[in-house]
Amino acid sequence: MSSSSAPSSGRWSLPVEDDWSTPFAEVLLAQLDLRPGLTILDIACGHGIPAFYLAEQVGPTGSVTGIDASRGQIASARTIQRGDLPWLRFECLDMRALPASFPTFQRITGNLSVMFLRPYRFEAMRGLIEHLEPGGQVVLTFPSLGTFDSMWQRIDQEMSRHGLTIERERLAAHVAERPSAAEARGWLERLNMERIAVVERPLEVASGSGQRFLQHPLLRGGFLDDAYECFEDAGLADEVMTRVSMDLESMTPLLAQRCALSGWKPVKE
């Protein structure tokens, strides 16, 4: 979020310049029950897309508290903030390790979070959960399995070709570890959480072809480099990689899957 994305008015409204972490902040938004005075825990609140929004919607007599285990993301959060929102506060903490201190929320907010409970997700999430207040609500987006299910097919095809064996486990593992909607909400339902909603929405990325397609800022990061760390030989796979970015045409369109996932904490007799 850049400051140029607040509205003359002083409202923080998501920037429409955003063309991956907006969306799925609306899937969130979508689902999660937001009002005046709420306690907020943001997880991988990255530069703030939505804590700046979430803080405005709660105001003054709410609180919201972002967390980001990356020290630079912290410090380009509160240069954006500039002393606004003084009830929003971003802290560096690694949200799969809070210390039993950390105090509790009625609200978990966690947009593009899910990836970053990794390597034990599920123990993340129990501890995320041990900082709800009873009666609150988590929401947490991410991108689920079938995310660009069609750039997937199109490497694995390029990949038998070549007849790399090795290669293509590697990369059926990398897909395979990105979890399931189905997997998300077993979590919830394993922590005996209530009134739990799954949802997913299709979100269509464009792209060039060539490196236009290699070097695009959201394909690549977190997705293609899956690809390139499969292979042992840098030049195969540039010479791989690169067949494929020259038929796009086979993997239109690009999906992601936006995934939202909600529930409710139990409240105590």
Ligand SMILES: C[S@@+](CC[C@H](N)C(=O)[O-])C[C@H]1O[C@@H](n2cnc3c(N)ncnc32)[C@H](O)[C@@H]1O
Given for the second form:
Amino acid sequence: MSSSSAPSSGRWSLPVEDDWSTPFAEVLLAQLDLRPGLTILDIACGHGIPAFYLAEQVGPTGSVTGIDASRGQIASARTIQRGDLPWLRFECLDMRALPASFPTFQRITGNLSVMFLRPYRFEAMRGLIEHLEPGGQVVLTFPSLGTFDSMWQRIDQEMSRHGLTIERERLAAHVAERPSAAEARGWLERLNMERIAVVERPLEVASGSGQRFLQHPLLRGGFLDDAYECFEDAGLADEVMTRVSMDLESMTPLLAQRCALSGWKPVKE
Ligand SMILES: C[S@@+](CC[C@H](N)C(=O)[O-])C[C@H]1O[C@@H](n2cnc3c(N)ncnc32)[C@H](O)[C@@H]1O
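Now that you have shown the form predicted alone, what about the form predicted in complex with the named molecule?
Entire complex below, previous chain first.
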């Protein structure tokens, strides 16, 4: 967490070696009005991107609370923290069901968070906004609809070649489940938020072919799993996915859409 990257500042800059969370966090920070003294809730904080950076920026007159549903992630965050930045604390909590007694904050951030608000994303968003102070800003990022479309199309083509109707339907459902930038904007509009801004910034992900593609830590940890889950026959899944992995050229560039969603809660509701 201590190596330098843009935006850089002190000890707790975003880690340059992280080629997924950091590029999304950069889009988040570009939207965020960040100043010393603010109180911030960072949802789906994982092991602290960008909670550590935010805590350093708000300083001791502010506070940052990072929450995550995974005990392991919270334990990692606390290990990294090692008692530093005492105005930053980490708590194991489900962001979709915050207790009514949970405080309100001047900012709510969440890097790579929106997809995990499922299944009732709008209701989960409404619950979060209840913990945003009037006049406060929310900024959340997620890989929006369109992410890795070239890969989904190539997998679909290969499924089609094999005559796999049910698998194709399941794949289409997985892809469609990803929220779009427009859908996310609609949630904030329905919540009467002001100064809504939704940006999408492409991010090219480099991946080798064959096993390097299939075992790519980013793709395997979620995106490719969605494709494998479409099959009941594991052998068939391996055959289809191996063919896909050998045809990297048709999927390049492999682009993710870094979507950042920002809005301000009206001072008077
Ligand atoms: C892709 S990681 C992002 C972590 C960090 N913000 C980053 O940018 O590296 C998503 C995180 O969301 C957490 N998560 C998933 N569902 C959640 C929920 N319902 N409530 C809180 N955290 C959740 C996961 O445990 C995981 O740490």
